[in-house]
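In the block that follows, a single chain appears as structure tokens, in the form predicted alone.
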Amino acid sequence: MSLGATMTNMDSTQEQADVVIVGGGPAGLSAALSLGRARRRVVVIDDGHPRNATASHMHGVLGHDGLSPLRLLELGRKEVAGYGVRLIHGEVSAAHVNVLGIEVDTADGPIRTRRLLVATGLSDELPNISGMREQWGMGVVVCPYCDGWEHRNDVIGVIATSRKSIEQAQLLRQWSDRVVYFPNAVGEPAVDARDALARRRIRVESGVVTGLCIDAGQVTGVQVDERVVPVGVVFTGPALRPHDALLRSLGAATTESALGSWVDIDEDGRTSVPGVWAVGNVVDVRANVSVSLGAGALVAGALNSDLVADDIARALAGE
């Protein structure tokens, strides 16, 4: 679908923007900050359900180490609003591309925009193990660089979800010499992998993981068959589900990978749909908070340059 596609004409009374950003997490708000400071008309639409909402602190974010991720978003919203960015709490039901630009459908009515930036993030699909969801972001985590320091020298349990989980266990050995690897449904490690685990004193606890033991809100153990293995925290590898339905509905090209199907972007964040861009976890599995903040700023710069080129073209055309 291109900007020249023939679709229903937009009402001239609709709200107009230079950029509508769908998603108000670190990537979306970072982009909004740069675009607002560039004096663009920006609207951010967010449903208020950030990926890391259950985490009490975030780490490895320079200048904000230990800050609540919800506090970061609160500060970000205040900052972008100071530059005239409009914030809407809600969801985008659909978007349409036509000769006049892009129309975004919201509960408050449609918004016409010159460019659309999707920063809707992803969800973590956890193993179906009792206690996992309740402890997510607290006693059950995924990123060693985010939470490894807080559990240095603890007994760290790694519940496998794929063969890659062995790499996770080996990485966590950097933080503690008491790492326990639970193969669970993935199956026993190959001989060479088991030897590598043993040489670094990573214990393998075979059997079916049936649940987590929780006492006073803290993970204390992993139940395997009929026994309990004491641990202080559980690391695992959830399946990653990008919130890319809006991009796919517009016909954005995708690529299959070992992690599933992901929407394609170029180095500046452009999708295959003219005028539609994407940033953050919705298109980049590696985008933690720090990466998302930087990516949002970079994409905003490229997006603004694209708008400047369009401004020049319009001026030359006498518009």
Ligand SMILES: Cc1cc2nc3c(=O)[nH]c(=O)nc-3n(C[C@H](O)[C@H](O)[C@H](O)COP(=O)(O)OP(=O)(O)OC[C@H]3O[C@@H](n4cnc5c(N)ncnc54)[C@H](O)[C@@H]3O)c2cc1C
Second form
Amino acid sequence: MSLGATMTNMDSTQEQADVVIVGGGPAGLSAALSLGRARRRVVVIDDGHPRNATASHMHGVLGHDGLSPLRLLELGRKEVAGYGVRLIHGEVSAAHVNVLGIEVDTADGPIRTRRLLVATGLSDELPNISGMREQWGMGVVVCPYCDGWEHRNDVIGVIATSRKSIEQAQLLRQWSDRVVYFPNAVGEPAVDARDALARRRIRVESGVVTGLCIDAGQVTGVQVDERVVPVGVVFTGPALRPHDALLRSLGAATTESALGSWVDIDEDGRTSVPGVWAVGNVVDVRANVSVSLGAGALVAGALNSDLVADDIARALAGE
Ligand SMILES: Cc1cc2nc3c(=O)[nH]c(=O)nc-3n(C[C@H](O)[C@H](O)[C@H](O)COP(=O)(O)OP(=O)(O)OC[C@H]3O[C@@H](n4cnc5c(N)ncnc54)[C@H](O)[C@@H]3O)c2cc1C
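Form predicted alone done; form predicted in complex with this ligand now:
Every chain and every other molecule in the complex is listed next, the one we just looked at coming first.
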């Protein structure tokens, strides 16, 4: 896409949007809906790769349980367009903040905006095990609340990616009493953790996981060393990579956590960069679809109040 336009080659007085939203997943579209209904000039730019795109059904979203995640976004785009929100397909890789405001580079050329909301989500980095990538969102999943019910009473395999994976195995015991824990490269559980697994009848299958067995598109087993352990589904804990390059390029402050380095926001979604806000999985690991929808609506309310305060200041300044 076109990049590299700067404030020098644009009309500095022309403000085309109140809010540009980068990312049109549940968080971004939910914010766009509230802001559009608040009669703000809103542009959503999205490159079409939502996190849960490979899942055919979405669960735990009241009123939409079982709906395709892509259908939810299609409905959302239609709704926001009804309130005058402009939707642009494309990737944003640069934005510039200066005294004149914020400029976002898009495939359609630069857009001047009063506020920028980044809702770009995150990527799940899967363990390098044959079959995992192809089965992601189908026979390989991450979230018990999204997919546990569908696999209740199944043989549930948990392939460890960190010491926290034991907690995932213990959690999944709520959905099935046939949970198998594969420590793989993480190594053997400590004595007390192994005891807790045993007391809840969670089997430990030690050894190197070399691949998944897939039959007619379904996961049927986990290959460990030379043996195959039958399972009906695999849960795992991917490394989480927030799509925060845009925020970092603007100098947004970050904090280190056990899950890596994440951009800071305040309770309303403001980053440390004036005028730049963020919402959804890009800044919140816990933001499932419902939380992202709610957070989008909350941040939109706070953003609109911020713009009203700015409108008052401008009016007092005689603009
Ligand atoms: C396999 C799987 C299944 C899941 N199932 C469920 C479920 O059943 N129920 C549930 O509640 N949650 C589920 N989730 C979690 C759900 O996917 C997330 O909670 C949700 O997608 C977060 O919404 P978001 O808007 O923050 O990010 P996303 O939905 O990822 O949307 C971000 C959007 O930003 C776009 N984007 C990123 N960078 C740029 C850029 N630079 N320029 C332009 N556009 C950009 C992306 O293409 C994407 O469209 C699942 C997750 C996975 C991995």
